[in-house]
Structures are given as structure tokens and as C-alpha cells.
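Only one chain is included here, represented as C-alpha cells and corresponding to the form predicted on its own.
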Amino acid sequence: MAPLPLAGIRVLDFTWVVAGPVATRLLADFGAEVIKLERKPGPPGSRQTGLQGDLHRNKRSIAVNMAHPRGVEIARRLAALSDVVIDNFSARVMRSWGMDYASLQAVKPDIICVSMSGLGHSGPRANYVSYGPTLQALSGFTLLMRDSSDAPVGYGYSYADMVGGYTGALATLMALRYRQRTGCGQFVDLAQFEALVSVIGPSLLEIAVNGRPSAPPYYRSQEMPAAPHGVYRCRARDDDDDRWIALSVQSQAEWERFVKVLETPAWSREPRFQTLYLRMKNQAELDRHIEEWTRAQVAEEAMALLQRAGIAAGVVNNGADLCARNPQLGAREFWGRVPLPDGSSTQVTGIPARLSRTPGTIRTPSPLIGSANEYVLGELLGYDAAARARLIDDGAVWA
């Protein structure tokens, strides 16, 4: 097999929480050597399963005390041996350690520094602290997501972190390509807030073009006219009575195929449902009729029926559907497994982009904090055993 695309690239990873680790995980999956610099000792037990196990697979870990001058010295020496230094702190943090781009460029002129701060390195809010839910509120996503009482609810999981993470990985690749062509590194100022605003979609255009905020879309189509369009309750499955299907009918030809699947009920021939305009005008009544049908259907069977008729329809999957019952993910072997030191294994998310010649791989589990201390301090930085012991005794490195 050919070497992985990023083989030979070393990334010094200061990231934490989710957004930054997502970015570096993508780089690690495609062959980069990602050395995660941990800033505190690890908690008791293993972090090799669950979300942390998923975020940090394929990486190495060194535990360095960045409050200690010799800890900062280790980080700077490691940066000098790296191609990329990446963080997702607020703008001031790396500067306070002397690890900002201007400082590191003096150590390694072609270094690439990627800073995935919440709000960027300029502007009146550059030093604000933020997390995914904060950014979702600032960007308008939380307000657009309402419950039945019209109160903002937001996402159950931090969509902002995924957007920031994937954008961070892409920005790193672009900077590496530029360096390959020119020999020059650069500073990447990635504001996760801006990455999130850029994908807000029609609501952003409503404000920018029409000068007015848009109403929450609920389950109405935002891309183009469609009716029916929404999420409809289905029949219970075993003891799970929270089963739903999403579907969208956009054209007259699709409508005719749709009602044929429903065996052309009498209501579908009523004048108020004969054109797309009238169906949208009478959408509340239309939705009640659609749900009368879906409530009698098993969600998966209804999806198959509608898809065979060329209707966009999909089960609203829960965790069990995705992990254990999804035939598409199963057939494509999306879920990966990595072995653990005790002989067991853990399941992790797969790699969504498949390169025909150099596919990414899941090779190692999430490292225990500090597990690569010997490799990094000894093999890479050249500290002998006595020097390594002194670093630990002095509190610059945690064993």
C-alpha cells in the first residue's frame, strides 16, 4: 500500500475539548504524526473509549507543564521539529507562552501555525472565551431552532465543533500545499464563529440580501418550495414509540408518485391539494393527512416504499439505528474498531472520505496522557534518561 497522504507531516497539537481535536484527528487519520501536548496529568483510568477515545485515535500524547519554564522550552523545541502547530484557545493564550506565530517563526521560519480561536485574532471580541453552544447562539442557529413553545433550544450536540474541526483540517491542508509550492509557512487565523456563520444558509441570505431576520423554519423547506415537507411520526418499533420519517415532495410529478404510494386516498383528490401552491397554502391540513398514513407505517418500510417511487424520504435515525441497524453504514464498513491494551476493542467513527490509492486508516487507540513521553523526549528531543528523570522531578513533565 502507498504511504498515507500526510505521512512525514508532524503536527504539534495544543487543542482541547472537541473542535480542535476533530481537526487533528482528520490529519492523523491520513497519516500525519500528531503529538498531542497535554497540559495536565491524566485522570484515573483510561480515556480510550467514548468520545475521547474517538477524538484522539491515531495520536501520540506528551504531558507537559506549560506553567514551568522548562515545559515551555520543551514545547518550543518540539515546535522546531514540527510542520504545524495548532491550537483552539482564545487568541491570547499562545502569545502568553511565547508560542504565537511571530515567536515560533523565529524558531522555524517555515512553520505553519493554525489558531482555531472562537472569534478570531482581531476585532473587539477577539479575547472572548467561547464554546460550541456559545458560538451557535452568536451565529443565530440557536434562535432558529425552536420548540413547540417557540423558545430557542439549539442543538443537543455541538454542531459548531464539527464545523470548526473540519474547517481547521481543510485550512491546514491549504497552508501545507502553499508551503510545498513556495517553501513559506504562514499563520492561519481561523475564527470558528465565522466558519459557523458561513454555513447558516438561507437565514444569512435573508438578512444580507433582504435586510430582515428570517423566522424559524421549523420543518418547512428552506431551499425551494415543497409540500409536503417535514417530519412525521411513524408506528412504534418494539418498545420504541419515538419513530419518525422525514420526507419532501417538490414537484407535481413527485406529488403524483407520492399519492400513488399512499394508494390515492380521497383527500389527495381535493381541489386544495392539486397544485404545489395550494399544498403549501394548506400545509397544516396536508400534514395531518400525511401523518395519518405514516402513523400506520414502520418508518424503515415507509422509507423504502417512497424511495422506490423516487421520493426523498429518510428515517429519523437514533443512536441504535446508526450504530447497529443502518445497512448503508454497515455495508460500507463505516464503523471502525481499535484494539485496547487489555485485549478488548472499542468502536469509533469511520473516515468519511475514501481515497482509492491512499485511504485513511484507524491504526491506534486514543493514547493515555503522557504515554509518548519517552518517545518525544528521548527519540525526538534527545534528552537522555537522567535528563528525562530530572524534568519529571522538577515538575516540567508529568510521568
The other form holds:
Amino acid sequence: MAPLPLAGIRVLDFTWVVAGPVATRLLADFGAEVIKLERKPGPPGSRQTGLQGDLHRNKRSIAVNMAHPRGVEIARRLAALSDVVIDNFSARVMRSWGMDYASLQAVKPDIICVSMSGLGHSGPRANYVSYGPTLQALSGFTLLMRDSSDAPVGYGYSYADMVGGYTGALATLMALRYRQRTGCGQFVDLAQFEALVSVIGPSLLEIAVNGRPSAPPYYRSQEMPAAPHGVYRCRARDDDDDRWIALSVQSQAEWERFVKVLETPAWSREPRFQTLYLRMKNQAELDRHIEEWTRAQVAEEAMALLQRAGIAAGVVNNGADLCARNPQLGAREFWGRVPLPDGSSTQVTGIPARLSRTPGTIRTPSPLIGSANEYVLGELLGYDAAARARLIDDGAVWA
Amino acid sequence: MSSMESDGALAGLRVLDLANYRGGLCARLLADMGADVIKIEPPGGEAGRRIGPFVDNRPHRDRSLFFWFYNLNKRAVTLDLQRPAATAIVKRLASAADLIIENFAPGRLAELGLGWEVLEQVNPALILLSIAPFGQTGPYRDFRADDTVLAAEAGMLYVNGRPGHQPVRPLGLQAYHSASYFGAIAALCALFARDRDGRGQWIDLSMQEATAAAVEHVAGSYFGEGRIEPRRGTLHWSRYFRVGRCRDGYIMHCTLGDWTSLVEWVKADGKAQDLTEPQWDDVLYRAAHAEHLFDVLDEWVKDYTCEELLERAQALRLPYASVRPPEALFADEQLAARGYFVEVEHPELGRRFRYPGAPYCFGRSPWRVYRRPPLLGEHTGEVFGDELGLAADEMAALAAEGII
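Structure of the form predicted in complex with the partner chain, please, following the form predicted on its own?
Now the full complex is given, and it begins with the chain already shown.
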């Protein structure tokens, strides 16, 4: 079997919370050796299952006290053996340890440093603390994502952290390509705020160019004009009445096929629904009629009927739909499984992009904090057993 | 091949972009870093050129702001892939390319005579990235989806909104965007694999899977605890954030900052109720009792204006934030200081426009604006004539037949 695409790349990983670990997890999935440098005791809760299991799988962990001078020495020696050093602190933290790009260049001239801070290393707010939900509030997501109540709702989670993570992984790979070509490392200053703002680009261009005020999209199509277009309530299933279907009807041919699936009810022949323009104009009435139909349907069955007729439709999947019953994700074996040290195993999120020759793999569970101390301190850095014991006694390393 | 020297991280990388707007961000991410991206469109232009908004609200294939965002820094040629002569041209382009990105319906590329088996013969070092709504295999392979349907099927919708009410859809086409980021990451990984043995490969990217991976907590809660994540209104699933309402607008509460500072402030305003009790010092207790905590804090903020509240919060280093419209980004001091927005010249319109800029600042190989988004067929002559070496009479014949 061909080696993993990033085999031989070593990443010294200072990141924590979500965005940073998402970035280094992607690199680890594709074969980079990611060594997490962590504090002990770690955050409460299990590290090996659930979101934490997803975030840290395929990585190694060492427990080093960066408040101790010999802890910093270990980190610097490890940086000298690494290709990439990545963090998600604000600017001052890595500098205070002498682990910023300028300092690390002295120990590894072609080092790549990627810093994924919230607001970036420059500017008046460089040292402000931010989180996914605060960035989403600042960017417009929270205000403009609304339902009919017309109060801001926003995401129920930190999409910002996922975008930040993807952007961080991509930036790291691009910097590695540059080093491959030129032999030069560099510093990448990634503001998660800017990464998030970048994914609402089309809305920003409209504001900048046309000066049109932004508005909540609700369920109007944000791409090809479509009507009907939205999410409709379906029949309860197993006492669960929180069942919904999403559908999108664009062309006239699609509309005609759609109406046929509904068995051409009388309302569908009314003049006010006969063209896309009219359907968009009368969308509220249209939606009410369609929901009469969907309320009588099981979401999965309605989706099958509509897809068979060539209409874009999908169930609004909840966690169980997605993880346990989705026929497509099941057939493609999307969800991964990783063995745990106690002999059991846990399921984790899979790897969406499938490379035909060198696919990413799920190899090891999220590491216990400090579980790679011996490998890193002994094998990589050459401390013998006695020296390692001294580091622990001195409080530079946690056993 | 590139007509412009590039100091970008991906200079020298040659990309054929056969994707429409649904996968358009992927090649754009590469083009921004110096890759030479040639977008191949059907003679009438890709669908994205017909999607608004348009400059000054005047619909035209070269005035779509939607198209502009996804195609900055690319060159564009037209080619009718339905015609056999076009297939031969794509093969010639493919022989000198590193990466092809396509998002046709699964199987369509093979019908056009450009399937992976063919392309691999033409250029064994080529990487083919196929982006499809549900991937190249499985029972949903031929199903249709737009961004909203994908977000639904990927679990991105169910968890946004108020309990019992309609799930709320993201701002922007975030299923497409998630897939494009994954596609770019995967393509670069394939380049590293190619460095070893000179061989390319085929990447099967499912937008459903990429979007499902971009939902932070749903799979983890299900696999970890067997919990189906519900909709919680504006309460973040971590239970440390909720939207609150000031006198003149909304703010995002956060109970992860310095609790002592926050509670002293609330107490000084006479609104602390039971929050001064010591159990609230424990961050996990605050999460467990988030509903009550935010109810108390909502009572407290309702007499403030957003500006008063946020100014004071910032002084105390409390990570509160204003819930504001995207317009505010253009006046944001931090983005301005970092030069986030960039001016792009559109000479044929005699105007310059402000574009959203770099998602990352590279020290040596910067994100750059190399060229404004291409007009329809703008580089057809340059690419097919100067670079591929088609003679003027060949080009004229292809044009006469409507192939280019």
C-alpha cells in the first residue's frame, strides 16, 4: 500500500478547543505525525469518544509544562525536528515562550509557523479573546439566520471553528507546497474571524458594490431562483413530530414533475403558480399548500418519491438519521471506527475526500495526555530514562 | 503556461476548472495562492453567470457578483464539451495539467469520453477531483441536491433554530463551501503523494460527507452519548453562549470569560440575583444551569445600549460580542487595520470594487489579487492559440462550429 500523502511531515501542535484541533486532525488523517503538546491535568471529560475522540484521533500527546524553563527547552528542541508548529493563541503567548516564528527560525530555518488566533496578530484587537459564537455574531450569521419569529437565531454550534479548522489545514498545506518548491518556511497569520467572513463573500460583494442592505435569506434560494424552495414539516414518525423535508424546484420542467408527484391538486393549476416568477411572488401561499402535502408524508418516503421524479429533495436529518440510518452514508461507510485501549471501539466522523490511491485513514484513538512522552523525549529527543525521570521530578514534564 | 509571474505558494500549479458555481470556490482557493486556473465554460457561460445579484442590478453574464466571488483570479475559456473535437482539446490541456476539478453528475465525465481511465492514460501524473452532491457511489449517487438539500441531508439544518419550530438554514452556501475547502485540502494531499512516485489519482468528494463533517457536535454527541442534538434556540450547544437583547439591539453573552469581573459588574448594577453564590464560580455549573444564568443576564442587559455594554465588556476583557449585520464588517476597525478588504479594478466598467480578501496572511507567499474575474471566453484565444498552439484557421473553424 502506498504511504499516506503526508507521511514524513511532523507537526508540533499547540492548539486546543476546536478550530485548531480540526486543522491538525485533517493533517493527521492524511498521514502527518501530529504531536500535541498539552498541559496536565487536561480538560474534564473523556478524550476518546464523542467530539473529543473526533478532534484528536491519529495524534500523539506529550504533557509538557511550558511554565518551566526545561519544558520550553523541550518544545524548542522538538520544534527543531518539526516541519510545522501550529497554535491558536493570541499573538503574545507563543512570543512569551520564545516559540514565535522569529525565534524558531534560529533553531529550524525552514520552519512553518501557523497561528490560528481569533482576530489575527496585528490590529487594535489582536489580543482579544473570541470564540466561534462571538465570531458568528460579529460576522452577520447570527443576526441574519432567522425563522418566522424574526428574532436572530444563528447557528446552534460553532461553524466558525470548522471553517477555521479547514482554513488552517489548507494554509498549512499551501505553506508546505511553497517550502517544497523554494526551500523556504514562513509565518502564516490566520485570523479565524477573517476565515469566517470569507465564506459569506457573495453577500459582502453585494453590499460593497450595490450598497443593498443585507437581509435574512430565510428559505429563499441563495443560488438559482427556485420556488418552491425550503423546509417543510412532515408526518410524525415513532411519536417524533420534528420531521422535515428540504426541497428545491427550479425549472418549469421540474415544477411539472413536482406537481405530478403531488397528483396535480387543484391549487397547482391556479394561474398564480404557473410560472417561476409567479411562484416566487406567491411563495407563502405556495408553501402552505405544499406543507399540506408534506404533513401527510413520511419525510424519507417523500424524498424517495421526489428524487425518483428528478426533484432535489432531502430529509432534514437529525443525529440518529445521520449517524445510524442514512442509506447513503451507510453504503459509503462514511463513519469510521477506531479501537480503544480497553479493547472496545468507538465511532468517529469519517474522511469526506476519498483519494483512490492514498486515502486518509483512521488509525489510532484520541491519545491520553502524555501518552507519547517516552517516544518524544526518548526516541526523538534522546533523553535517557534517568534524564526523563529528572524532567518529571523537576516538574518540566507530567508523567 | 501562466501569463503572469507568481510568487504565490502554488505558483506553477496548473488547474483545469470544469466545475460550475457549486464547486467554484475550490479552484478559487488555489488561484488566490498563485495556481494558474483555467475555467472551462460552455459557450453560453456557466450557470453561475446567470445568478444574481448583478452590478447595478443589471443582469448580464459579465456582471454577476455571485460569479465574481467564485471566479476571482481565474482565466476563462469556452468549450462545448458535448462535441468530440472539444474532448480532444481537453485531453491536450490535461496532458500539461496537474489537477482537474469537475462537478458533473456522476458518470457524465466518462460519457464525454473524459473519465478517469481516459485521463489517467493521457497524463499519469494528473489528479482528478470529482465533486458530487452524494459522491460517485451509493444509492443516492444520482440524486439531485442544491445547497439547502445538502445542508438538510448532512445534519447542518436540524440543529439550528428554536425547539419545535422550523430549522434555520445557514447564511451563504455553506454546504458548497465546506466541500470546496475539503476538495482543496484533498487535492494538495494528492500532490504530496505524487511527489513520491509521480502518479496522480482520482478523488471522490461527496458534498454531503464534507458538510456532515462540518457540523461540529452532532456526530460526537450521537456516537459518544447516544444523544440526538436538539435545536436550542440561540443557546449554543456548549451552553456558554446565548443571544441577549439590549435596549437597541442584540448581543452575544459569553460565560467563559473572567466570571468574577462579570458578576461584580452585574452585582453593582443590582441585577445579580443568585449569581453571587459560590457555585457559579464553577464553569461546569454555569453550563449545567445555563438557562437560568442567561435569564438573569438578559434581565441585566436589557437597560443597556449595545455600545455601552460592549465598551465596558471589552474593558473588562469579557468576550461579549455585538450581534450585527455584515455591513458592520466594512467599518470594522480590526479588519481595516489588517487590510482585509481589497480593491479590484474592473477596467471594462471603468470602476474599482471592494472585495472580501485573504482568509490567511502568508509572510512570504501572499494571497493576492492576480486578475479580476474573467469575462466570458476572455482567455480563449490566449489559452488555445498562444499556449496550446492551435493555428488561427483551426481556431476559426472551431469557433464557426460553435465549439469554442
